[in-house]
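A single chain comes next, written as C-alpha cells; it is the form predicted alone.
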Amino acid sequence: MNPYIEGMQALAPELVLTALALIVLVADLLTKGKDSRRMGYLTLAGLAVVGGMLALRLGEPSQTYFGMVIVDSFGTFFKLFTVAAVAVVCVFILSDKNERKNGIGEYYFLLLGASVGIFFMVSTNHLLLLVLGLELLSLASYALAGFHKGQRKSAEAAMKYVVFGGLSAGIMVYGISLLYGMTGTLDLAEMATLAGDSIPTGLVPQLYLSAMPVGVAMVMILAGFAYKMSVVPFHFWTPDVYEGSPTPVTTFLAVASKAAGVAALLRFVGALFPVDGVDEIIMWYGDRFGMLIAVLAAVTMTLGNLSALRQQSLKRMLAYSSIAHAGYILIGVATRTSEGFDAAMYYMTAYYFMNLGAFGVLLYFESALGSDRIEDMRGFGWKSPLISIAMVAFLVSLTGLPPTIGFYGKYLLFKVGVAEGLGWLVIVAALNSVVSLFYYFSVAKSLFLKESNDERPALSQPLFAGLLTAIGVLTIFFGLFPDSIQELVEMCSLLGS
C-alpha cells in the first residue's frame, strides 16, 4: 500500500475530528447561530463516532507515520480521555441556562479544534509537532476563555491566559531551539540514543562535554509543560482564568487540557530519559531531571492546597485544587518508571470522574443560586439531595479517602513513590491530603450542616442531575472495583509492563 495512504488511514480519527469541526462551523454560519443546540447534538454524535474508531485501536502495536505521528495505545488512551471529557463538557453547555441564552455554536467548533491539537500533542515524540499541537490547543483555549467578551472577568481571563500562554510558549520554543542546536535532531528518541563522534549529534556527547547548556534547555522546555499543567511557578493564570471563563470552559481546561499536558510530559520524559538501554550519562541526567520534577511536585501541591484554604468561591477553590492535583500526578512522572507512569495515568482517570463531577455540580449551583460562593450554598443539600450527595462523593475522592477512585489513585502514586526512593515526597503529599480535607469538607458542611436563608426551590434538571449522579456512582464503583481501569492503563502503558 502507498505509505501516504496508509498514514492517512492511521490518522482517520484526527481527520474525522477536523472534518466534524469544519462541519459544525459551516452549519452554524448557515443557520446564523439560531439553533446552536443542534450543533451540540451534532458534536456529540461526531464524538461518538471518533470514540468508536479509537476504541477499536486499543491494544494495537505502536506504529510511526510521516516520521512524526506515533499511533499507539498510550496515545489512544489519552485521545479517548479527551473525547469523553469534551462530550461531557458539551452536555454541560447544553444544560447551562446562561449558554442557552447566548445560543452561540462556535463553542463546539473551538472545543473540537482544541481536541485536534490534543490528539497531535499526545501522539508524537517530535518536538515540532508537539509545539504545533500545543499552540492549536492554546489558541482555541484563549478564545474559549474570553467567550463572554461582554463580561469584564471573561475578558480579563482571556487576556491573562494569552499573556502567560505566550510567555511560556516562547520560553519553551527557545529551549527546544537550544536543544536542537546541541543535538542536531528534534526527535526525542534519536536525541537519547545517538552518540556519534562529532557535535551536534545526540544528547550523549553534549552531556559529556557540558551538562549546563542541556540543563538550561530542559528547564525552559519544562516551563511549557508546567504552564499547561498549572505547575508552580507557571500557575498564576489558573485561578483568574478558571474564575473568569464560562464554567463549561473551565471544566475543559481543568480536565482535558491538563490531561494533554500530562500525556506530553510523560512522552517527553519517557523518550528522552529511559531507565535502561541508553548511555549511563543519560540515566544519570535523568535521575537529576526526575528530582527536579519531584521538587516541583512538592512545591505545587503545597501551594495549591494552602491557597485553596482561603477561598470563598467554589470555582477558585477548585482552581487551586487542580494545581495541587498536578503536584500529585508529578509523583508518578518523577519516578521515570513504567509503574510510576501507569500510576499517573490511573490518577488522571480518577481525576476525570471526580473533577468533571465537581465542576458539573458547580454549574448546577450557579444556575440555581446565581452564585458560586460556598456560603450561599448553605442548606441547599436538603433541597437537592441527589446532586449534593454526589458532590460529597466527589469531594471525598478529591481528598483521597476510601471507598472512592481518588483513594486508589493516590494509593498507587504513594506506593510507587516509596518504592522508587521518594518517600519524602509521599509524606509531603500525605500531609497535603490532610490539609485538603479542611477546604473540601467546608463545602459539604455548608450544604448539609448549615441552615438556608434562601427560599428559592431547587432547579429542575432531571437529565443533568442524572448525569452527575451517574458520575458520582462511578466514582465510588471504580474505587471499590479498580481492576478494569488498572488493566486498561496497563494495556496502554507507555513504557510497557
The other form holds:
Amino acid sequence: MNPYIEGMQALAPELVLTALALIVLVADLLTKGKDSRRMGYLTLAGLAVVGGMLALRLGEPSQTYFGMVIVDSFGTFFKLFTVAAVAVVCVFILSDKNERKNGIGEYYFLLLGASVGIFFMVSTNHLLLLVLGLELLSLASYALAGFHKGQRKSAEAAMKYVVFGGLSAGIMVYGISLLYGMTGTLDLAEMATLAGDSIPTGLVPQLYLSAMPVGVAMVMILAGFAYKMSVVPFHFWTPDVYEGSPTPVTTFLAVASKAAGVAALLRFVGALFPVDGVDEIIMWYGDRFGMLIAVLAAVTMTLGNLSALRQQSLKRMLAYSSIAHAGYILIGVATRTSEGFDAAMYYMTAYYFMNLGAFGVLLYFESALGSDRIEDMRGFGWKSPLISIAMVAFLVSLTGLPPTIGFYGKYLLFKVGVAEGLGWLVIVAALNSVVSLFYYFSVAKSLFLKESNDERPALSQPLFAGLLTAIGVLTIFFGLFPDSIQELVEMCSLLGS
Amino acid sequence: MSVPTEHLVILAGILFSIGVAGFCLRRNLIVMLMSVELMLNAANLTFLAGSRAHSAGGEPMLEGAVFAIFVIVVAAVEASVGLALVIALYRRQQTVSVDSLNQLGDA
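Could you present the same protein in the form predicted in complex with the partner chain, rather than the form predicted alone shown above?
Shown next: the complete complex, the earlier chain at its head.
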C-alpha cells in the first residue's frame, strides 16, 4: 500500500482529535457561543471515539511512520491516559458552578489542541516533533491558564507561565541545536547507534572526543522536561500557575501535561541511555546521567513536601504535592531499566486517580464554600460525607499508605530503586512520605475532626459527586487488586518485550 | 571563502548568553520576551551552522535547516501569545513590569 495512506491510517486518532477540535471551535462560533455546554458534550462524545480507537490498538507491534512518528503501545498508553484525563476535566468544567455557561466553547478547543500536542509529544523519538508537540501543548496551556483574563490572578498566572515556558523552551531548543551540531542527527535512535568516521557523527564518537559539551547539551535539554514535569530547578511557576488558573485547567496541567513530560523523558532516556547500552562509554555516561536525575529527584521531592507543609490553601498545597510526586516518579527514570520505567508508568496511573480525585474535591469545595482554604473546610465532612470520604481515600493514596493504588505505586518504585542500587534515594523518598502525612492529614482532620461554624448547606450535584465517588472507589479497588493495571503497564512497556 | 563553523557557534553562544542575561536582569516583561527570542535565534544559528558542517561531505543535511524554520514559527507564535497576555495585563494594571505580578505567591 501507499506508505502515505498507511501513515495517515496509523495517525487516525490524532486526525480525529484535530478534526474534533476544529469542529468544536467552528460549532461554537456558528451558535454564537450560546449554551457552550453542548460543546462540552460534543467533546466528551468525540473523546470517547478517540479512546475507543486507541484501546483497540493496545498490544500492536511498534511501527514508525513518516520517519518520525512511532506508533507503539507505550505511546498508546499515554494517549489513552490523556484522553481519560481530558474527559474528566471536561466533566469538571461542566460541573463548575463558578463557570459561565455561554461563550466558553474555546475552553474545549484549547483542551483538545493541547491534547493533540501531547499525542505527538509522546509518540516520537525525533527531536523536531518532540519540540513541536511540546510547544503546541505549552501554547494551548498558556491560553488556558489565562482563560479568565478579567481576573487578575488568572492573567498573572498565564503571564508567569509564558515567561517561564519561554525560558525553558529557549534553553531546550538551544541544547538540541548543540546536540545536533555535534552528532549530525535529530533522531534519538539514530544518534545512539551512528558511528561516523570523518566528521564526528552519532553520540558515541562525540563522547570519545569530549564528554563535556555533550553534558552541557544534555542538561539544557533536561530543562525542557523538568519544566513540563515541574522538577527543581524549573518548578518556580508551578504553585503560582496552579493557584491562579481555573481549577479544571489546574487539573489538566497537573495530570495530563505532567504525564506528557514523563512520557517524553522516558523515551529520551530509554533511547539514549538504556542501562544495557551497546558501548561502554554510553554506559559510563548513562550512569552519570542517571545519578543527575536521582539527585534532582531527591531535591524535588524534599522541596515539594517541605513547602507543602506550610500552605493554608488546598490548591497551593496540591501544587507543591504535585512537585513532590514528580520527584517520586523520577526514581523510576533514574534506574534506566525496564522495571523502573514500568514502575514510573504505574505510578503515573496511580497519580491519575488520586490527583483527579483530589482536584475534583477541591473544585467541589470552591463551588460550595467560595474558598480553597483548608481552615474553611472545617466540619464539612459531616455535611457531604460521600465526597469527603472519597477525599480521605485520595489523601491516603497520595501519602502512599495501603490499601490504595498510591501505596502499590510507591512500593513498585521503592522496590526497583533498591534493586538498582539507589537505596539512599529510596530512604529519602520514604522519609518524605512521612513528612507528607502531616499536611495530607491536616485536610482530613479539618474535614472530620473540627466543628463547623458555617451554616451553608452542602451543594447537591449528583453527577459530579457520583464521578468523584467512582474515582475514590477505583483508588481503593486498584490498591487491593493491582494486577490488572500491572498487566496493562507491562503490555505497554517501553524497553521490555 | 566561507565563515568557519567555530565562529558561528561562538557567536551563537554569545547571543544565547545575552538572552539569558537579559531575561534574568531586566524587569520589563516585553524585554524578557525579547530575550527569549534572542535565545531561540541563537539556537537557529547553531542549527544552520551544524547543518552546513554536516553537509560538507557530499549530500546536504537539511534537518537542521528545517528545524530552524520551525523554530522561527514557534518563536512567532510564542511572541504573539506572550504579547497578548502582556496587553491583558497592561489594560488592568497600566504597567508591564514583572514586579506587578505579586498577587500570587507564598504568604
